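Take a look at this single chain, the form predicted alone, given in structure tokens.
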Amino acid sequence: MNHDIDVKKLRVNCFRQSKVAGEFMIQLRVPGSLIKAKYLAVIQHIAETWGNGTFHIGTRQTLNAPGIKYKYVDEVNAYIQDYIKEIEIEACGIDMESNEAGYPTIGARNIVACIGNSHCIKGNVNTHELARKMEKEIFPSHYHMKMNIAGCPNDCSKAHFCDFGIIGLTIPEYMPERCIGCGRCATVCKKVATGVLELVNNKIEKDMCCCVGCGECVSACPSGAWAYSKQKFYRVMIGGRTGKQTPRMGKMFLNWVTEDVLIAVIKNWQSFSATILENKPLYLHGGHLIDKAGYHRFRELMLKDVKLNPEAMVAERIFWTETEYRSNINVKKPIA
């Protein structure tokens, strides 16, 4: 039955393929992470409609249900084409159709984001408006790429581990006239980050070069000396990846960029992937064609007409370490 059924097409239209022959899982993108409890009930219509009755939480943070025979697919495109509209469309801002088709790409996965600063109390930034504003630049695209939104440097939505990770920042500012000299921001600075806070005949001195741009500072001062920046930065790292294949951590792309920046910078990633591909979009992740590209070309093409803030710092190069493996044992069958 398989032989019969283009597993690519269906690929590209949020379709996976199961172990069991002639049955698929649908993926419903969740932008940004973050969707009305009412769409819950999309899911669960799918699943005990045309799937197997469970639903799987994806590893990017996708409403999925497995167990959807090939002969339902057109029944499951048309019956989302509502969802796509409210949540791409509508939400996102995105520009694109919706219809009985479904989705017309996986290209661009959704954009996974921790909670941000709308509930943590240690995010800098929205990540679910950043979100929205990013996907509408990378979505629909036959173009592979992923990307995670991170609301501080504690990183938990693992953005050094993917295409593009981005990070929320702030460049804490001190008032010295409220501080009573307890030092307790630098205490929790040396305890939760990186130590670049002394207290010197109390009052508080700062190393500059190492700040990560935390705003731990800003939650353990008891008389209000340092307060969030009001404009926000962000980090990117680049190339981050899991696999079987050379797994690595991503590396810093750009330090303290504004919102700004980070779009127009996101803008170039689609003439970037035509350009190293020659106009034919592959099944290669964005990791995957940076290390195609080279560093400096990637540089070059991502920060073209990009006018960078006067904060902002760019990597001048980047050393990849892969873990290589060496066996002795002699894998080869004896010849008959």
The other form holds:
Amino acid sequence: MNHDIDVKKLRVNCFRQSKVAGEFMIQLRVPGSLIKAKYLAVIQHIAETWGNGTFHIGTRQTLNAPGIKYKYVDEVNAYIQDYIKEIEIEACGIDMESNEAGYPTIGARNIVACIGNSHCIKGNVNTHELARKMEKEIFPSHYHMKMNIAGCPNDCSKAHFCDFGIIGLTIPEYMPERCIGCGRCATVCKKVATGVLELVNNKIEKDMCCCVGCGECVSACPSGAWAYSKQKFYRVMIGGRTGKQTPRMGKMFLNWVTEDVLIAVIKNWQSFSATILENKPLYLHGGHLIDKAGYHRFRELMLKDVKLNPEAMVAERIFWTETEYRSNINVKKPIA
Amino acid sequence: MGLQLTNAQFNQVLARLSAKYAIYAPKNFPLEGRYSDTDMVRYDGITQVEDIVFERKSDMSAKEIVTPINETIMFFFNGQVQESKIPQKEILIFARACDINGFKRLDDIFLRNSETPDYYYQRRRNKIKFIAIECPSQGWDTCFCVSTQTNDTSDYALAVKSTGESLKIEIKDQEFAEYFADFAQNSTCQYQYQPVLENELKLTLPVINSQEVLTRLKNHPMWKEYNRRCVMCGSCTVNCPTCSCFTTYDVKFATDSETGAGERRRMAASCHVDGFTDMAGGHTFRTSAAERMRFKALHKVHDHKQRFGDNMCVGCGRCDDRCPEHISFSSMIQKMHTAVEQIKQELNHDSK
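Please give the other form, namely the form predicted together with its partner chain, since only the form predicted alone has been shown so far.
Starting with the chain above, the whole complex follows.
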């Protein structure tokens, strides 16, 4: 077997190195995590033809086939041409060449998303549609980026643990003339969210300051006195990460921004990365990239030429709270 | 004999009618549904056929027009009281048979339950005439109006059936013929209002024929599952065309004013919700979801009938449509029927 394999080049091609010498795992992107079920046949065919017959659901919601021998990489790349074309070019509208060379880059990772409001009763936004719009902005780029999209503040897709986490929000509208004064929205808000509603003489008063934008009040209401805002809003969490060094939860960068603002902001990600990395697309987690720049520099570059909507709020500062892997201050050997 | 008018032609009729009538119909409220990116269909004033939702059953019933969820009934100022005013216009409501029959139940409660009819209900009710909307041939999958014998109605001035681009119209109340005079020559067709004659759902309503059967049904284990399933939100009562309970409360316009200026409001109440009919001293009659469900169910298919002759439930199925926990009232009625028959057999057995 040829042992001269450029694994870094293969990784950029979305083939991950196996502990078995000469074997790789292909990762097919599923931006926003929803595709036609017919594409399962694509990964099944790859796994059974060139892989070891098994299928792995990627931790970033890719379709993975492990155990592909190096000599088959070109065949697999040729086979996935149609898949890449249909998903990236047709569904996401990306302007890229369709060829037999496989994925052009792994820089911007697959966009993770929950099922969102196309199915979920809690969802505020359509996560797949948003993911496809976002994919168009971040892929194909060699600059590293992990984006997760959650349909609501339950954050099942862990927007809190990625470079750029998006959470779908609503600012519910209250129609007092439809309110029966039952106070259920206030009870539910207190129980599952932040308790910003109060029943005062049979009508609701709201403390907008602490509203998380979940929309639980709307679905709790028996009489339709609450409605989701026609305008959809988003929260952006940045700098969350896992990993061996300093894992941490992301912190709030933007709150109550519209989709237009979100897209304008993400358009700046590549120039932000390029500026901080001096135009070299190094393999550096987004959180570390933000650390390298410093939050205020990050904010300046990411909000460049962005016109914020009136409701938008921007973090003045960020206090990171990292897991103290290095200090071990809270773990001790038990006393014998 | 009927008429068939294009939507545009019918809009001319609506324009003429609107001089005398406030016209209400089921209307779509985009994105106002319970879940994100879903719509709500409820009653509101309309000006054109295109405003009317024919293809979907409304989420909310037509009762909101005559018993608004919130209604200011009087104002106070310096020790004086003034009654609230309502619009002068007569009222026309596009409604389905279930809704029109629902008004009969509301009439039972508001106008016939005591010697004194309810003034605030009556002042609106007296203004109302109906335009019956013909339903799809079997209604919708949660409808059971045939089982409750509320599938048909004769209480309408006009009846309409939408074909999408046009309306077929039956003019029953000849007072309305003048509004259609322009079209009487050239737009005639064979049309007469057709009620739903069969639903997909076919129920047998329970017949509770003795106090003993009633007592045993009240204590029957069938209710227990609702302690687990029902969240006591009251959605099923808010959109029920026959639920009429309300509460009253006062609003002071300013707490620091010595004029006592304020208003008294009626607000819809629900027997599923905490606080319903609580008494001074804090006594609550029914605390559990199962007790509240039983209370409502018996009211709908027994108690009202005992007092007024007709079952209260009109089989519209809106309670099923709107329940966030997918509790089906029609299934409950079936369970009640089964339980009642079982109880009757036990009683027969006991008496032998």
